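Next up is one chain by itself, shown in structure tokens, the form predicted on its own.
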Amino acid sequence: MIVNSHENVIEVEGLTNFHPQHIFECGQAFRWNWDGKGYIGVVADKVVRIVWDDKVLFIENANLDDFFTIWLDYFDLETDYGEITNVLSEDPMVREAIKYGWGIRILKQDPWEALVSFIISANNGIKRIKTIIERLSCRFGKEVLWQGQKYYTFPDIDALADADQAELKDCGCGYRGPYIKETAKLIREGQVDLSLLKTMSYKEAQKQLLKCPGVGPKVADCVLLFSLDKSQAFPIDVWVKRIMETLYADELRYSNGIRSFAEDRFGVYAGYAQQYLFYYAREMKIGK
């Protein structure tokens, strides 16, 4: 990997197993949007555009310090996905899925943003999830200007803990509004400490997240996988359930359920397998 900087644009060469479309369209993050040139996203208080020409990754509105303190980790660029895909390709089903999502990387997102985002995701499609998050950010976040456009940071814990329920409803949160507000209060009061979850085991961290209103096993696993480095987490939504029941029907008859099967089958790489299978199921409309 070769990294250069020129006029507030980072250029990264030598990447493999990397493609922005696969990364941003696989359901793990909701604040990245295609603008005709690349994907524009807001991470913390940074607005960047990600452009990929099949050889070089361009990160616009970023310098070298940003790259090494934020983007290197955020895009998981130091993880060897070649090794991961080689191991997972021993399973013929996942090997086929990798052909469709070979460029997926699991983003290392902020746990607070991931937690709220996936509470919102319950019984919602991706387009609507993105709309609600954008409304929340516009109302409760901080304004950031870039190239004459206004963008907004994700709301902090205090902002949503103190939010009026009517305001949350206006943003489209629906029945999830009280969950978001109460979860923010739990975290502010220290009953759930997000900063400690990375140091806990997968099961311990999952138990802590399940204390939060609106958080069940699927939402907890999403937060654990996409923000807390728990690569054995295996979130099960409708698409993953369909593809697992379609591709592993015989094996599942002799298991204790999909999650248990995935843990036994894929081990510490279960989360990576989930992302390849999820993207493949959606692209191929499996089980629809």
The other form holds:
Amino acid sequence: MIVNSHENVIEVEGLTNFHPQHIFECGQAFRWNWDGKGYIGVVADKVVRIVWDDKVLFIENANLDDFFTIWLDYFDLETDYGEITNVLSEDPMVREAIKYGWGIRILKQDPWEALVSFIISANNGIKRIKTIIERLSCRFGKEVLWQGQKYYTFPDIDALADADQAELKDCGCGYRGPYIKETAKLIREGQVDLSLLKTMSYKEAQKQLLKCPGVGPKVADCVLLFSLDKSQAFPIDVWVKRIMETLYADELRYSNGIRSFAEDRFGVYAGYAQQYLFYYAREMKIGK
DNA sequence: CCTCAGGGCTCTC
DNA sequence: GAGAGCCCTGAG
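So the form predicted on its own is up there; where is the form predicted together with the DNA?
Everything in the complex follows now, all chains and molecules, and the chain you saw is the first one.
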């Protein structure tokens, strides 16, 4: 991996297993949007555009300092996905799924943003999730300008802890409004300390997250996988449930549920396997 | 126009 | 542990 920079654009060469569409449209993050040239996203207080030409990754509006403090980690560029896909390919089902979802990377998002985002995700479609998060950011976040366009940071904890229910409702949160506000208050009061969760075990961190209203096993697993480096998390949504019951019907008959089966089968790579399977299920419209 | 499902959770029994 | 109900919106 060779990194260069000029005129506020980072160029990363020698990268493999990087497919922007699969990364940004697999439902792990909700603030990346295609603008005709690349994917524009807001991470912390930075707006960047990601352009990929099959050889070089361009990160526009970023300097070298940002690259090493933010983007290297955010895009999980130091993880060897070749090794992960090799190991997972021992399972013929996942090997097939990887054909469709190759180039996925698990983004290392901010835990607070991931927590709120996946509370919103409950019983909701990706399109509406994105709309709600944009409205929340627009109303409660801070404005960031880039190339004459306005973007908004994700709301901080105080902003949502102090939000009016009516405002949350206006943003389209529906019945999740109270969950968001109560979760924000719980974190502000220190009853759940997100900064400690990375150093905890998967099970301990999961237990903490489950204290938050609106957070059940699926949402907790998403937060653990997408923001807390818990690669053994295996979020089971309707898509993953369907694809697992389709692909592993026989094995599941003799196992103690999907979660337990995935843990045994995929181990610490369960989260990666889940991403390939989720993408595969949606592409193939399994069960539809 | 209608019905239904969507990266589920909470509450009740 | 099983089941109903849930804000709202896009898809059919």
